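Only one chain is given next, in structure tokens, and it is the form predicted alone.
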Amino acid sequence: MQRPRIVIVLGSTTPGGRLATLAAEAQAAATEAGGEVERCDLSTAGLPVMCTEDPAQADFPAVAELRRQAAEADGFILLTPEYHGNMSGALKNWFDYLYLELAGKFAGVIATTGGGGGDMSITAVKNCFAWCHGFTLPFNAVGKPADFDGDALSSEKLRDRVHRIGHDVVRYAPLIRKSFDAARAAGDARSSGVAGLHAGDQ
């Protein structure tokens, strides 16, 4: 039986730090739950800013790799710092390259914040994923400065939430993808629901 394929997206152009600490916790949890985990670290991915008027971007190795990862994934754990009450520009740029690759997929969302509550960035990420016809876990985790000692995670409550997200993404992602794919294969009738809108997609 194939293990659920999970992509962990580190949505920052700054390497390391608290976001990477939470990503490592999420990866450990998803692996423990039986997932086959890949990472997409936007600090090293080399993605250009998405430009719809530049068709040559589709041939860039970084873009092709991003789309391959997303297309093959059953689910995602998306991590973002909260910038000005929103997700990072890096993660939004990741979303801009994708659409069909996210339809019918499942994601959990984790944020870090320097002072806010994190709700705005979490909501922004979930909204973007929903507009791509994806589904998100109705549960999230936010890391605040008090949850860390430097970059090391010191809050057991936050660690618990992150691990629950990792397990839930592995648990539900393959079920949702299987159901969505079956509905899409049934054609574009109303009975296929939103999946029927993707009946002709490859």
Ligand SMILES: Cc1cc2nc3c(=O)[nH]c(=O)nc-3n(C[C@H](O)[C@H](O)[C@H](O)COP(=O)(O)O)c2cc1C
The other form holds:
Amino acid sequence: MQRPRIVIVLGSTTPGGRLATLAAEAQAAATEAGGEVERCDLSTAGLPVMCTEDPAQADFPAVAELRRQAAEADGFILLTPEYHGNMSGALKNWFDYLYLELAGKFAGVIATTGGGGGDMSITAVKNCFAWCHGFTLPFNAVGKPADFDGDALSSEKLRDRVHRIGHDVVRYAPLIRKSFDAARAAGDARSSGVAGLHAGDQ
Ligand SMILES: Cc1cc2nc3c(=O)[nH]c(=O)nc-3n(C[C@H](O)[C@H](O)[C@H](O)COP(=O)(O)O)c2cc1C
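Having seen the form predicted alone, the form predicted in complex with the ligand:
Everything in the complex follows now, all chains and molecules, and the chain you saw is the first one.
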């Protein structure tokens, strides 16, 4: 049987740091849960700012790769640093290249902050995923400076939360995708729910 395919998106333009520490914890948990995990590190992806007036962007290797990854994924673990009470521009730019690839998919969300509660960036990511007709886990994780010693994770409570997210994304993503795909295949009748709105999608 195909293992659940999970993409971990590191939504920072700064390589490493506390975000990368939490991404590694989430990756370890998702792998332990049986997921086949790929990473999308936006600090090295070389992704241009999305421009609807530039059709050549679709052929950029970085753009084609992120769309392939997202299309094949069953689920996502999305990590963002909180910037000005929102998700990072890098993660929003990742979203802006995608829509259909996220419909009927499942995601867990993790944020790092400079001391804030993280609710706004978490909510921003969840809203954006929902607007792409994706489903998100009803609990999240936020890494604040007090949870770390330098970039090393020192909070066992946060480690526990991040690992639960990793396991849950692997658990629920294939179920959601299977149900959504079955409803989409049944056509655009009301009984197909939101998936029916995607009945004609490729
Ligand atoms: C442009 C910018 C805006 C920021 N806005 C916030 C904010 O609104 N709330 C907050 O708690 N931290 C804010 N920070 C701090 C970052 O969230 C924090 O440095 C980052 O999550 C640390 O992650 P890292 O160690 O992986 O780089 C901001 C940082 C930058 C660069």
